[in-house]
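As structure tokens, one chain now follows by itself in the form predicted alone.
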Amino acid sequence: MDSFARVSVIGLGYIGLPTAAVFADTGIEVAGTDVNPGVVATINAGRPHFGEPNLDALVRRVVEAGKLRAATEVAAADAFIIAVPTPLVGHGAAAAPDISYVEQAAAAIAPVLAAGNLVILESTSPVGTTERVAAILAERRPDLSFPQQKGEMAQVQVAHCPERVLPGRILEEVVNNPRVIGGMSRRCAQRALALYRMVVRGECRVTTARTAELAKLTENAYRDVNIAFANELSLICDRLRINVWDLIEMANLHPRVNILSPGPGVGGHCIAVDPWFIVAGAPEEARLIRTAREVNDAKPGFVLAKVRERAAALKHPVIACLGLAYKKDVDDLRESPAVEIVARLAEAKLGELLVVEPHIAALPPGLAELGPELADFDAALERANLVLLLVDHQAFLQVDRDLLKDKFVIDTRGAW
């Protein structure tokens, strides 16, 4: 049976909610599940609980049409999509992936599972996690058969289909990006392909679950390594008194060179995290990937040292920190190096801190407790004698240069 009348999405965050809404917009009944009752209530009122272009209108439409309903308990369905967090525990080379939320999701699905169902793990996961999901389901439902037991003849199909979206463009990319469909068997992959073909216009490439797991990690590790090259160049250029952005522009004139832009570090829920999953799974082999992570993790410390040096020359430092998000023009603060830098500046008590982040209404609790003030852009520029550009939001780019001429300026993005 390859028809899907009802889909259940477990985890209604940055990936789960857009995915649920896109499926619901096709006319399929979608049952969303989240452990946070506040999230459930907000969605059932027709509103997303985070900012993302066009998501508010889509959620309102599918909720009002009765096609999307959220709850705190998993409901029976034809297909289940797990989209829960897989955070890191620990820091640096000692960090290990935490798949407990995935395991809890699998356990929650088990009681309502039926023969003919499809279970898909979308969460970015270490290699072998899809097999762990299947093992949990088999332990809890010995009355059903699974691909590790019966292969192509299993009653329940299990697959890994990693998400591949960029905050700020999620709805477009959920539909148009190519997808990797990794099945625990050929039949698992084909059933998952049939489900995603209902909403995905991009190419869908079928492979094994383990290959799909490593493919997602590899994509983000590739980006991380290339960013680390740019960030390391910025350190070299600082030592040699060369403008790194001029250097990169010159080097990129070569037809086969495309160096990325350096920044204050690497953030977001993927690139700053996923490479450590590879390192944890193959610590002896992942030498370059580990080094890239260390280079990028060290960049906030370099920025902090620059601010400390400039602040020491001021009698009463007033520091305007521009941007907290991990990338431009979004409200996503996850793993943001800007948040780390501002927190470390506050802890060091280098001066009065004015934080400008046009995409949020209040500082996150952990940062607010350290004492920085969330300020308006124009007011912060007027009051500050040291300006630190951490995020190249569009709102910061058209600054009056006359306002900066008597101030120390540290531009971590090469925007000015």
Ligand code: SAJ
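Positions refer to the first chain, counted from 1. Just so we're on the same page, rigid core means the largest C-alpha set that superposes within 1.5 Å between forms. Every value quoted in this text rests on a predicted model; they were computed, and no experiment measured them. Compared with the form predicted together with the ligand:
Annotation: Cα of Trp245 displaced by at least 2 Å between the two forms, core superposition. Taking 2 Å as the criterion, Leu55 does not count as shifted between the two forms: its C-alpha moves by less than this amount when the rigid core is aligned.
Lys150 is not among the residues whose C-alpha shifts by 2 Å or more between the two forms once the rigid core is aligned; its shift stays under 2 Å.
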Given for the second form:
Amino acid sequence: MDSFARVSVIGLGYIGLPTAAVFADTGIEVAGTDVNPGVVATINAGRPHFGEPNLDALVRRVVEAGKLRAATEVAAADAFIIAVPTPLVGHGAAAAPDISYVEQAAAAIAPVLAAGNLVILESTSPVGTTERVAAILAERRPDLSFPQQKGEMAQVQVAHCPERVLPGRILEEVVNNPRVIGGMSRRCAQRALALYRMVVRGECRVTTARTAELAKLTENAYRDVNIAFANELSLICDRLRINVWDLIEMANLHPRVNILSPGPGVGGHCIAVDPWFIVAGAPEEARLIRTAREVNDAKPGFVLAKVRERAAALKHPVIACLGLAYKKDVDDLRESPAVEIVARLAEAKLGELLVVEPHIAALPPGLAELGPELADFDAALERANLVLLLVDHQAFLQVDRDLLKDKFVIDTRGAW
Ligand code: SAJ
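The structure above corresponds to the form predicted alone; please provide the structure of the form predicted together with the ligand.
Entire complex below, previous chain first.
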């Protein structure tokens, strides 16, 4: 039985809602679940509860067609997709993944589970989490059989198919990105493959659940380690008085060298987080991955020291901080090193702080109380005697050089 007439999606956030809507758009019935009644009401009114290109029209269409409905309780279905958060709690060496939302989702599915069902974990998860989901289901439903008990003969299939989409391009990437499909058995993987084939045009590769879990974490750890290499080079170059951007440009002329860009640190909710899941699972072995995290996490402190050094030479420092987002041309401030740097500058009371972030209308709570002023680009450049470029937003690239000429400039992105 490889057809799916009804799919249940648990967690209607950045990943769950677009996924639910894309499945509903194939004409099957999708029941979405979220613990937040406000989110449920908004979706049932035909609207997404966050901004994402083209999602408005899609959600309206599938809700009006009666194909997507949201509720706070999990409904029976042929397949269940879990897309809840897996946050990291604690910092540095004490950081540990919190899989309690996944555990709660599994517990909520258990009562409505039936023979022939497929349960998929999409959340980025530490290795072993899919097995944990299967264990919770088995514990709560002794009347059914699961892959850890009956292998290929199990009545319920369990798989891990990690999401890989980039915010801002979610609808396109849900459909076109290649997918890793990790089954707890071959049958589990084959059924999950049949489900994703309904919506995914990209290549789908089948493997084990544990490999799929580590593959997702590895993709982001790979990028983190490579950014850490670039960030370490920026410190080495500072010590040796070499321009790091020239250095990287020269080294990248080699056909097999492709060094990424240094910056003020690494932000976002994935790359700065996922490597810790690997470290937590294999603390003694994951030495390079841990060090890379530490190098990237230390970069805001280095930027701060540079600003301090420059500000000390000024009588009345007026510092223009350009950009707050975690990367260029987005409005997302999550885990942003720019936010950390501005907050630490404000706490250090180094001078007057002007923040320029064209993608937001007000400073975020936590930062606003510390006293920096949200300013527009031209006014900030006019008033500042120290300019700190933190994000290489398009809006900052075309700058009038004359405006910078008598100021200290710290360009953490090599954009100027
Ligand atoms: N950064 C640098 N130097 C670089 C590249 C990035 O300092 O050369 C910084 C950025 O400024 C930013 C951070 O790294 O602060 C992360 O940005 P990103 O564009 O590298 O990645 P994310 O977090 O927006 O999205 C990543 C993607 N993963 C990979 O590229 C391997 C995306 O495909 C994943 O879906 C997403 O994580 C996720 O959800 O896991």
